[in-house]
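So this first bit is one chain, no partners, the form predicted alone, shown in structure tokens.
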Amino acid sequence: MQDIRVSFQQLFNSSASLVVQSPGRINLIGEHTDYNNGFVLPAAIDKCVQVAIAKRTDGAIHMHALDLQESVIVPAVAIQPHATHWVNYIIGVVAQVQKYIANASSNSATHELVKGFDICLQGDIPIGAGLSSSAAVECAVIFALNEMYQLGLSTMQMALMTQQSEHEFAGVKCGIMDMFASLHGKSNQVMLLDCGSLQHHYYPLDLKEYQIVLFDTQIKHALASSEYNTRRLECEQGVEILQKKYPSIKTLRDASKQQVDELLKTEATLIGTKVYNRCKYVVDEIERVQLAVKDLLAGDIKAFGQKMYETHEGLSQLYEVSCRELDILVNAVKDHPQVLGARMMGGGFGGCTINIIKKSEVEAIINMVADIYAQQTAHILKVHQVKIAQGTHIK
């Protein structure tokens, strides 16, 4: 990426207060967990959104995205949604800290932050292959909002706000591990999530001879906001159908895999199997992610990558959120022995497969399923490979 000083300096002849650089995540498997209050393994990884950001006196906020060479410019108070996608990441930020100030304060109208303020910002997670790109514009824009105007916020204060703004200003009713992951990731480790409680524990990555590969598949099929809410409320379903004889349930977390084929297996007839597939899925993997915990700790990365296509095929056949293009990514690798695992990996119909790859085979293997998916697709496979990185910072 360009020097974003140099730019903000270009752009709003002026320099910059702060740059702040915040990271995309993998999650290594845990996926659709997060809103069930489940448990998640994501990491931040070196593919990173960067903000560069100073104050004004007008009362406006001036925005430049320099990989769209786009500019928006609106006020800083009554914020409302916007028809500029990008813009809405870092507006809805913004409504969050006004509220909290509001909150924090008799009288927030006297606060900087209605002063307005110029920001740029620049990035090179790609977009659409799940590597949360719009959580780390959400997270750089808090963490230099709070920097700059000192609020104090704590990096989970952060990430419960900017949750918030991607539920009222992107309108995805997400869960809390992609601003989490991009906050809190530590270089070379792994994060144990909690989503329910928010503990969190890190545990190094030693892949030993292998490494992370992501096959992107270029695709985002426009169902896959709308659908993604859908799964939301259909778990909410099953969660009331449990609630009727064990009241103790309140998310999918507190149920067993015996509670729910005993009672949403049984009710399949009248609520249909759609919402017993989705509740098996998600209990399942809540289990599965604790377990595969306990294979990182006995090194054993080849059950920990079972458990990965494990996953896939729960997110395909139950859970429903994979597509034609990332099965055929995961099921060109699913028996080469140099690939440990592989499952598709953020919201789903479209973006990113995961895979845990030898080093030495990389090359031949990203040859091989680039080969079998031009067959299968006519699209071009492209490909990332990225190291574990630190969380949100100050450039």
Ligand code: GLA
Contents of the next structure:
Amino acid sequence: MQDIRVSFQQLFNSSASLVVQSPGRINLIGEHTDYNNGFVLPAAIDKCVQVAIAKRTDGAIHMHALDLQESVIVPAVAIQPHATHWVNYIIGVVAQVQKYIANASSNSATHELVKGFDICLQGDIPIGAGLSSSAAVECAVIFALNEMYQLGLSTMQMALMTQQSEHEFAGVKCGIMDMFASLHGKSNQVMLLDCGSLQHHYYPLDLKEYQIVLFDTQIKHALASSEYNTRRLECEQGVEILQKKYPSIKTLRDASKQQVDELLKTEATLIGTKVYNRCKYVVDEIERVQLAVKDLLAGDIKAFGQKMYETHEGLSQLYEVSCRELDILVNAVKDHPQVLGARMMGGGFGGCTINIIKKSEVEAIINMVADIYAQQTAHILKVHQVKIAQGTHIK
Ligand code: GLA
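Show the same protein again, this time as the form predicted together with the named molecule rather than the form predicted alone.
Every component of the complex follows; first up is the chain already shown.
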């Protein structure tokens, strides 16, 4: 990446007052559990977004995306979703911050934020790969605004506000995992996050003679965000049925496997087997994450990896968020003795698989998978070898 302070100076003819860096994330296990108040096991990575920012006085927000060479200017008041996709990840956050200020103080109308700012951004997180590049932008922006305007937001508040921004300005009803991981990541540690209480614990990730490798399908099917929102609704439909008999069930986190079998399997003819399959996957996965963490703590990477394969099976067959390309990548390694685990990662319908591969075999396995992928699809495999890194911070 370029020196973003130099780019800022050239673009806006003034100095940046602040540079913030926010990482992408991987997730070892716990997929589509976050919006069901379940557990996830993500970590921030050494691929990131950087923003440079400084105040203006004329009421305009000037934005420039260095990687795309695109500039957009909008007024700093009455912010609405914008036709240019990336712009929404900035102004959506501004809208949340303005809402927060309006609720928090009486003289909100005079708050400096309405005077606007200059911002430029760049990053090296592959877009559409399921590594949460959009959350990284949102987290970098809110962290920078918080610092520059001395808003006093906690990183917990920032996570919730950026999630809301994604709902309102990107139209994806995402869970909290991506933002939380980007803001709270620690070097060499994975985080077990309880998405219900937001309590989290860090564990060192010691994979011994194994390492994480990401295989990137290099595709993102168009239905990703609409199907994502549909999955959320299907889970809520399941909860509604469960609640009639068990009023204490507020989310799938509160439901047992037995309850899901009892009520959703028998109702399957009325509601369709889909809702049963979705809920069964989620309840299984919430349990699986907790067991997988025990494996990790016991140093049993083989058992951990096996659970990753089980997760993929569930995501592909029951939750139906995988796709042909992702399945090809997982099948390519499934029976390989030096690959302990593999599964699709993130929302699905494209993006990456996450694999645990014996260090000494990484190169050979990459070559093998690349061949299979080229033979069976029209795409070229891309490989990312990431390190676990620190969360959002000032540069
Ligand atoms: C996307 C969402 C997350 C999470 C994952 C699936 O990355 O942004 O909130 O739901 O999909 O686990």
